[in-house]
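In structure tokens, one chain follows: the form predicted alone.
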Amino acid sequence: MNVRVRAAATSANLGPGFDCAGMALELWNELEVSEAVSGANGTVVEVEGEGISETPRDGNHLGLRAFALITEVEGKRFRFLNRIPFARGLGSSSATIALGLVAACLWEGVEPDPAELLPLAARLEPHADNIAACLYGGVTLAWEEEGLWRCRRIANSLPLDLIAVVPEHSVETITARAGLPAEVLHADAAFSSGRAALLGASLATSDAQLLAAAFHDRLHEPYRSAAAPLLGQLQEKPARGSVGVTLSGSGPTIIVWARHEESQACAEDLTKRFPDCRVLAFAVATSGAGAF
């Protein structure tokens, strides 16, 4: 039996959507499940691309975690094939559990529901907003309710281009999550409470105007800037057609938002003048993980 699934990276929280929002974009990790070769002992794990040095050949790979959530990995040889850069902001994590969970479903005869495997993601991953948008595809708003993670999908495509200007240093989440303080300025709650509203109409209705007034936010972007330098940097000197830049999950990595028509000169300055990052223009992934 052989099984080849691939799960897509992913931003959250587009600036004030905190822990809520999040998107898919055109960026796959893939798995191959099979059966273990004969004569091989237990688990084989194999992993190729971004992360090589990181990642555990063994139970307590996080891909093995997730497919062990729904049915057995002994004796099968899991082949992981990493494109999404490790630690950056864009959803690695969330892309291995979500490869871990969809193909642990396939291999038992189960059609993946997105809906059914979010809460079992949760136990792995504490926050959804980036394994909601892994899960479902497109862009997702998720949230709590009676201890249940749930999610809607709400757009399929942006009126904004978005290119990541990705560093090579790395953040660690539970790292930049505990630079948030406990407590914040009602003022500044009520700032990014309203931004927040503006960033749900604007993706609802496809609305550049509406959403490049929406990347503002009070409530984590400050906290976590001095591990982000170029999110001050871009504020204070906006790359050529952007309209705005938001923090990709907890960073490194940053979102420029541009026109449509000005995004690849968008994308060429932003080249120029960060020599050492990738700068990668990205389409939102219209699929959910799945086989392919």
Contents of the next structure:
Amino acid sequence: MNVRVRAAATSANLGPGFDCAGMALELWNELEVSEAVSGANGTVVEVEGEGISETPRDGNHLGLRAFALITEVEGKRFRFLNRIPFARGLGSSSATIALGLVAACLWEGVEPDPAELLPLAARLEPHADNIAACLYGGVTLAWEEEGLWRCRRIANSLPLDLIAVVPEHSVETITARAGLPAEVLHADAAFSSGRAALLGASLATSDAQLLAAAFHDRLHEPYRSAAAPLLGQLQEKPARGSVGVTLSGSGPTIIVWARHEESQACAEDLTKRFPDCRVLAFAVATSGAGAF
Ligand code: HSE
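Alternative state: the form predicted together with L-homoserine (HSE), after the form predicted alone:
Time for the whole complex; same chain goes first.
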């Protein structure tokens, strides 16, 4: 028996949608699960691509921990192909969790249901905005209700193009979250909730002007800018054609937003300005994690 699944990169928050907004991006990690070769005891884990030196090769691997929430990992061979940059704010952990959950469902002959998998995934990644976008695909809003995470896909596309600027250094989400204050000023909360409302409205109506107006946050970005210095640099001196800049998840990747007709010039400008970074133009991925 053999199952092959894929799961997309994601970018969470989109500025003021802290811990709720997310989008899936056309960059896919893959997993193939098969029976371990006959006579082999235990579990075999193989990893190729991004993050190979940081990834455990045993049951501590996040993908195997996810798989084990549904069925037995023992006696199986797991082959991961990682394309999503590791610890850069592009949802590599969420994709790994999604791969494990979806592969386990298919192994058991069950159709993966994102609504059922999301609460399971949240056991491994309690802020479920990335994993929601990864499981559902498209542009999503996620929220917690009576202890369970729920999600709705709000849009399949965006009215602006997005370009990711991925620096060489990594930031662990746990560290980035530890740097957030326990309390914020009422004025900052009011500012951010107003922008989050704009964000939701602009996504639902595909209004480019409203979306560009939404890209301001005071709940998390100001506290993370020291570890993501490109954010301040691109806010102070915007790239050519840029209409907004947001931190991707907890960073350090930055998302630069541009109108479609200017996005190529914007990407060229970013490539020139930041030769040490990867500059990646992304389309929204409209499929959730699944077989392929
Ligand atoms: N919403 C989460 C955060 C996403 O900002 O910490 C982590 O990628």
